[in-house]
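In the form predicted on its own, a lone chain appears below as C-alpha cells.
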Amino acid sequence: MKIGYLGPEATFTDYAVRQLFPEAERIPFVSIPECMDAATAGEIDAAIVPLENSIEGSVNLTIDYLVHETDLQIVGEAVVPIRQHLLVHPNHLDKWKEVQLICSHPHALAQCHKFLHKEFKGIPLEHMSSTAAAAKFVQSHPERNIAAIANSLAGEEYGLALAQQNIHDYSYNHTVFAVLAKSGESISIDPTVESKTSLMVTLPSDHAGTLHQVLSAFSWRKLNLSKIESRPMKTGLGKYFFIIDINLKIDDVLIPGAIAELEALGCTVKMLGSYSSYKI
C-alpha cells in the first residue's frame, strides 16, 4: 500500500501515517493539494493530510480543495496530540536564546505564540510548508544561530538538538487527520469505537429559515452533531456551504432519511465520507 502525506519526512502527518500504516509505503508531498492531486489520479492509495486544529481551527485549504477540486472520500480520521519544541543546530544549543529566525508552519507559529512573545519578542518568524521542512532548513544551514518549531521526531530526523521542549501555549493541542481515498477504495485500519458521517449541504438562496430547518432533520431523530461550519461557495458574496459532521456511520435509516428531508427542502446534500476516528 502506498500513502501520500504532507512531508517532509517527519512532519505530524507523517507521524499519523506511521502509526495507522506501519507496514504500508509513505511518500511525501510538498502541499496538500500535490497529495490530494495523487490520490484523485490513483498514484497513490489514500492521502493523510491535516483537516482540524483543536486550538487553530479548520485547515481551510484541505476542506476547500475537498470540496471543489476533488471526488475523494474521508475513509477515517486520526487524532493526534501535537507537542511543539524548540530545536536549533547543535552548534548552537548553547546560544538558544540569541536565535536569529525563528521558522516553522504558521498554526505552529500561532500554537506557541506566548513563549516566542515572552522569550523572542521582535525575532523574525519564517512560515514554513511544514514543521518538518522548518527543521529540516535548520539542519541545511549550520551556521546560521536559527531555530524550527517542530516535533521530536523531526529533531531525530535532522540531527537537530532539543533547546525548549513543549513550547505551545495550552497542553490540549491536538489535530485531526483525515485519510482520504477514491470512492470504493478499500483501505483497512483498525476498528474503533467513534464513528463518523459528514455532509456537505448547500443551502437554497433566499429561504428563509432554511438553516433552522436543516438542523431540526437531526435533532429530532437524535442525531448528534459534533460540527458544523460554514466556507464560502467561491461564487459570490453571501454564498456558503456547510461542512456538518454527525457522531454516527451511515446507517440504513436515520441519516438518510435525513438527507431525503435535506434534499427536501431544497438544499443539496454531498457525502464526504462515513468513517472512523481515532486517537493516537
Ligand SMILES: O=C(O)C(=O)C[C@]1(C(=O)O)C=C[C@@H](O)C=C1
The other form holds:
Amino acid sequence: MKIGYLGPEATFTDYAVRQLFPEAERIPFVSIPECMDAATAGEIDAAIVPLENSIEGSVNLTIDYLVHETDLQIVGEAVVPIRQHLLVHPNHLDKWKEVQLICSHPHALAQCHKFLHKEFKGIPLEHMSSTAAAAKFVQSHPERNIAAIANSLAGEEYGLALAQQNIHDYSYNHTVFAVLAKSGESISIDPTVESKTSLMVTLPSDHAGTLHQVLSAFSWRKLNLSKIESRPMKTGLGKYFFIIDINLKIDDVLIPGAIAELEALGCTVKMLGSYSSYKI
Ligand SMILES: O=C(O)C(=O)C[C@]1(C(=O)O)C=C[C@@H](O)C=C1
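Alt. form predicted together with this ligand, vs. the form predicted on its own above:
Below is the entire complex, every chain and molecule, led by the chain shown above.
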C-alpha cells in the first residue's frame, strides 16, 4: 500500500503514517494539495493530512482543498500528540540562545508563540513547508547559527542537537490527521476508539433561523455533534458553509434521516466521510 504525506521524512505527518501504516510504502510530497492530488489521481492509495490542532485550530488549507478541489473521502483519522523542540546544528549548540533565525511550519511556530515571544523577541521567524523541511534547512546550513522547530524524529533524521525540548505553549498539544482516499476505497485502522461522520452543509441563503433548524435535526435524534465549524464559500462576503462532525458511524436510520431533513430545509449536504478515529 502506498501512503502519501507532507514531507520530507520525519514531519509529524510522517510520524502519523509510521504509526498507522507501519507496513506501507511512504511517499513524501512538498505540499498538502500535491499529496491530495496524487490520491485523486490514484498514484497513492491514501493521503494523510493534518486537519486540526488543539492549540492552533483547523488546518484551513486541508479543509478548503478537501471541500473545494477534490472528491476524496475521509476514511479514518488519528489523534497524535505533538511535541515541539528547538533544534540547532551541533556546531552551534553552545550558543543556541543567540540564534539569528528560527524556521518551521507556520502551525508549529504558532504553537510556540509564547515561548518565542519570551525567549527570542525580535528574532526573525521564517515559514517553511513543514517542520522537517525546516530541520533539513538547518542541517544544510552548518555555518549559520539558526534553529528549527520540529520533532525529535527530525532531530535524529537530520543530525541536529536538541537546544530546548517541549517548547509548545500548552502541554496538551494534539493534531488530528485525516486519512483521505477515493470514494469506495476502504482502509482499515485498528483499534477503533470512536466513530465519526463528517458532513459539509450549505444553508439556503437569507432564511431566518435555518442554522437553528439544522441543529435541531441532529438534536431531536440525539445525534451528538463533536464539531461545527464555518468556512467561507469563497464566492462572496458573508457566504459560508459548515463542517459538522457527528459522533457516530453512518447508520440506516438516524443520519440518513437527519440529512433528508436538512435537504428538505433547502440545505445542500455533502458526505465527507464516515470513519474510525484512532488515538496514537
Ligand atoms: O510540518 C509538519 O511536520 C506537519 O506534519 C504539518 C503540521 C500541520 O500542518 O499542522 C502537522 C502537525 C503539527 O501541528 C505541525 C505541523
